[in-house]
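A single chain, nothing else alongside it, follows as structure tokens in the form predicted alone.
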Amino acid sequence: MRGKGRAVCLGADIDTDVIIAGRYLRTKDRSIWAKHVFEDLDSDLAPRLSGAVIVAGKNFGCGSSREQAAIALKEAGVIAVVAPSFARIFFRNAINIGLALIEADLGCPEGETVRFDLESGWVELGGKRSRLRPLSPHMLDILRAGGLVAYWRVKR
């Protein structure tokens, strides 16, 4: 699975409450979540996420186990998230909805192109290629299918 997008740089310890604030969880309207993603961090960030690869610090997705955080990112048009580490529940929620996560420690020049190949195990930013922590073949199958629900539909 390959992809590319513009780098949007964030810091470490981005928690699920920062990704999508609890006040927006009364609705199941995913377009509302996408519109308000990262609102309390940077109110101008959501419109810049379409076609973006978030490059963040360690422990991305910490906090509550809300799956809406991963959904909000995908609905906002985020292609992938690159971070040195992810909170484990967020990690599975993201894979389950088909959002690619890349465990790698990169610097982040804002707006540079990020390229990645999950099967070959590399990510490239600013012309520098790095190895990434590989995903299991099963997780790659889930991502290729577009998420866990789509994966199980195909497996039937």
Second form
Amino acid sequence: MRGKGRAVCLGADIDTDVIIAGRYLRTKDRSIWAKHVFEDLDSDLAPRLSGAVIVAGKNFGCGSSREQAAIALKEAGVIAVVAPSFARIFFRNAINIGLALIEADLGCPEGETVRFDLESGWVELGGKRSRLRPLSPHMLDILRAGGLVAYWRVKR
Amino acid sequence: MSSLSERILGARAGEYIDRKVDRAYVHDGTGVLTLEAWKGMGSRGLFDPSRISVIFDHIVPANNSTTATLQHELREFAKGSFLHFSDIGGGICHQCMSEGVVLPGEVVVGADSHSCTLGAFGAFATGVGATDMAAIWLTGETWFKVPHSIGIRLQGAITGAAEAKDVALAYVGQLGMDGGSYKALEFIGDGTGSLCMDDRLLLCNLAAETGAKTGMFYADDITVDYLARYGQSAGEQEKEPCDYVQELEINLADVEPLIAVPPRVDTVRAVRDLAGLPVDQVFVGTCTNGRYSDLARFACMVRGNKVAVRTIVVPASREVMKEAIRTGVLTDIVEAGCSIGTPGCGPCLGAHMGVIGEGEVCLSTANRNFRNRMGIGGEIYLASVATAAATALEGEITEPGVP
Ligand code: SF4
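Starting from the form predicted alone shown above, please give the structure in the form predicted in complex with the partner chain.
Now the complete complex, all chains and molecules, led by this one.
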């Protein structure tokens, strides 16, 4: 689980209503969520997310349990989300759909390159590496499989 | 020296565990995704259909043909697989599960963030995502990180015009929107004995607004009596002292009518500080404040008067609605000029039935006031039923009088 991407910075307490508004939930078409992600925050943001690592403030993903929020980010091309803390259901959802989350405080390095390796447990910004609390082996298995659906599809 | 979560989950705070669940429920919103994920896992069976509930509450009745088609598929699946199924009008999932389904000591998962409501029974009840839920449908178990616990010590009894909702806003204001992150809130102290089940369900409901995994009360004689009304026999849970990571003390008698100012539920002020602010809509209902005692209190305050702004009242369940019809509470509410919705979430999530317009202000008894939640460009103030009633009668934010 290695990756890198360009930092796109957001504030603290980003809630799932802001990630994907309730009015777009009644569909199974994932491209709609990717297109409207963060629409109420900044309507120019969605096209800039491909290949991005979102670097946010604390409590990212708070609010409703809608899994579409994590899916929307993944579909929009987000590589990983870095934040000092995540709302717990969002955290579960992201792991379950195979979106990498990194618990770290990187400040606001807009446009800089962020690298990470979840298996070895580090994140790197501007040549400075910080250690991460390791995910459990079970969680890493799920991420490696590309999410819980794929994990169970192959597991007997 | 264990917390209630540790006792129920059988492990120490901080540990990752795999645990069997006693009940699993989804609603029409998360159920659609759960079904899709379950199919993606190979449609390989259901751990126990009688322990899996599918409850239609979020967009009921369906608002357009897309929703109707999605609901149709889930409905047919639930019926065909002999799941515990509640169709439109049965009520909000958390409320339905609180009507004699969830019992003390159980591990309960719901695909909704307010599943913590059911911790009021002394159960470990928490929200999970739809994909999590699909794996639970399949295996009957999931992983948890056993939470550390925050003790909220309640003293005395609520007095004056205040309600349990004001107590909830008080602790949310103190803890903040992430003050309970990853943790369980345990409500303890002598004051718990003065709170009925409706109050306890409400206090656990708002735990989600602090980011907490759940809120919990120990099952006592009040819990046992409540469940007996639904034909369930349950035992009390013995209270043990516990080392909490944080303790908060609230003297219930000190709590006054409070209001959460948009767009944050933890921006909490006294209602009187905002008195006179005009509102366009009042909404009474939701998994926070749509129970029978709420409707009865509202009816008591509006009886014989007319509301001054459009007011929507949505009973939390069919059981609540039946009781409100039987006792005449619903008649009083309709005669006061309010509009009644199908039991369910109503306009809480801004999808239908009472969406607010740009620049409009809604005084709601719900639990969330995020930007645009009830409609683009609209603002939501959160308060108690009494504050909602006083506000509906005046058309502007009004502190309720002492009954
Ligand atoms: S009433 Fe509102 S908060 Fe409660 S479950 Fe329904 S949408 Fe969620």
